[in-house]
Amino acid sequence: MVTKSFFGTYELYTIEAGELSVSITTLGATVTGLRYRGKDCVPFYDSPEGYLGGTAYLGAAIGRYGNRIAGARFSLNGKEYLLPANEGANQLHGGPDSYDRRPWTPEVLEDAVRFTLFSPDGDNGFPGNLTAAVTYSVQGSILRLDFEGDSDADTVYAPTSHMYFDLSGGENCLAASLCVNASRYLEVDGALIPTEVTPVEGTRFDFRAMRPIREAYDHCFVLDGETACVLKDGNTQMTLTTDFPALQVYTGEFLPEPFKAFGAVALEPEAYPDSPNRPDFPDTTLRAGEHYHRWAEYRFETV
């Protein structure tokens, strides 16, 4: 069942089906609000001014890229394209004024809405008229997104979503546990940007196991699997299976009041960070009249 309500001046859609209720805006197509049993187990803003005044990307679709680009800048077909840097000399989660804080435009299916986005050609650096979509829907205890993309021109498109979770119902989330299915990991620089692919074998990284995630993380693991991972709190259990190649996991220890630090954990399904510059790491060119479609899964269940 979905109904439609408000947020601000903004549309907001509620996805109930079973045992699990998922509120969706149109700002940003931001989830506001996930909930399991009756439980909260996303944070999230009381107010649009909230998402858009915060740094976070607390729940929003990204794009047009997921994570960082070196230098804000890649070359494509020979070309460079120079992009507005937000983090430093780099550009993070698509650029300043990107789709987290944008209006999306609706459409409701059967226990699931469609938001669509127009991204005009050269819209924060990138090329190509491009038409991005996510489609959220909820059968059971499982919540789905489909992220699709269509462009006019070759360009690079790696979109995610920006879910922090907390199942612990706001305790610290390093107490929670935590297994990804990833035998590699990237190691990063000071930016954190990607310097080589490295093994988790006697690690800190090593999370093949379910274990408390204990410490501060900004990484992105290599995933061996579609599922990417699971995360355990108390008896609250999520099962994260995904077509990405990788898994950024973030403990969120900058996340702003009124989330206290390591109050939440992101589990962002992605492609490697900067791969439009790294001919090693798998390609995230979305070349012309292609289709691009991944998809991610959360299943909740009580353990």
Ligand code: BGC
Given for the second form:
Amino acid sequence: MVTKSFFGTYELYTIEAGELSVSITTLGATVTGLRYRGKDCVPFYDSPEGYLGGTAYLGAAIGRYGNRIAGARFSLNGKEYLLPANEGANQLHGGPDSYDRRPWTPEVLEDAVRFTLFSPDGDNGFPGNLTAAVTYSVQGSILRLDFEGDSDADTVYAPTSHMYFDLSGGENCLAASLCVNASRYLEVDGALIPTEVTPVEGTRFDFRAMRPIREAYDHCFVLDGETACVLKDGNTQMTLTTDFPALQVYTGEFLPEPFKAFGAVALEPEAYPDSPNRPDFPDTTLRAGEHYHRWAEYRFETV
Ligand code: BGC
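If the one shown is the form predicted on its own, what is the structure of the form predicted in complex with this ligand?
And the full complex, kicking off with our chain again.
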């Protein structure tokens, strides 16, 4: 069942099915609430001002490029594109006027809502008129996200969802247990730009067996298969499956007030950061006329 209400001047859609209730606002196609068996599992602001004033991308849909593009520039078809930088010399999460700050257009479906955003040619420096869409659907205890995109010129496109999870109801997320299906991760420089693909074996990045998070992470893991990760806190467990090739794990040490540092962990299914400048990474080019589609499923259970 989908119900509509208001979130300041924006709309708010709540999808309730089975044991899950998920609320998404037209502002940034942002998840402002996720309750499993009545328990809050994601942090949220209670007004649009909170989201517009923050820099945490809490629950938001990200585009055109989730994570960083080094030097805020890339070349495509022999042409160089200069992007507005918003993190030092680099671009993070699509640039300054990012998709999470814009109103998306909703379409109500059965136990699902599809949000669409038109991003014109040259938007934040990217080529091509792009129509981006994110569909949120709920079935039983599974929240599914479908990311789509269509462009009239070759461009790069790498959306993600920036949901943070807190399955404990306010405990430190470093105490939660995590398993990540990755035998490799991306080593980064001081600006969090990937340097090389490195085996996790023998490092603090080895999450192949479930264990407490314990330390801060803001790193991208290269996924070995569609089961990306399992997060467990107390007797609540969330399993993320996806066809994205990588997963950013961000333990939120810089989360602003009112969210205490390490209060929640962001699990972002995504492309490898800086792919447009890295011919050795999977290609993030979206060709004119080609339809982009990737999905992610978040399954909640009591164990
Ligand atoms: C990035 C972090 C950043 C956070 C919120 C994450 O995806 O990897 O470095 O601080 O988003 O802005």
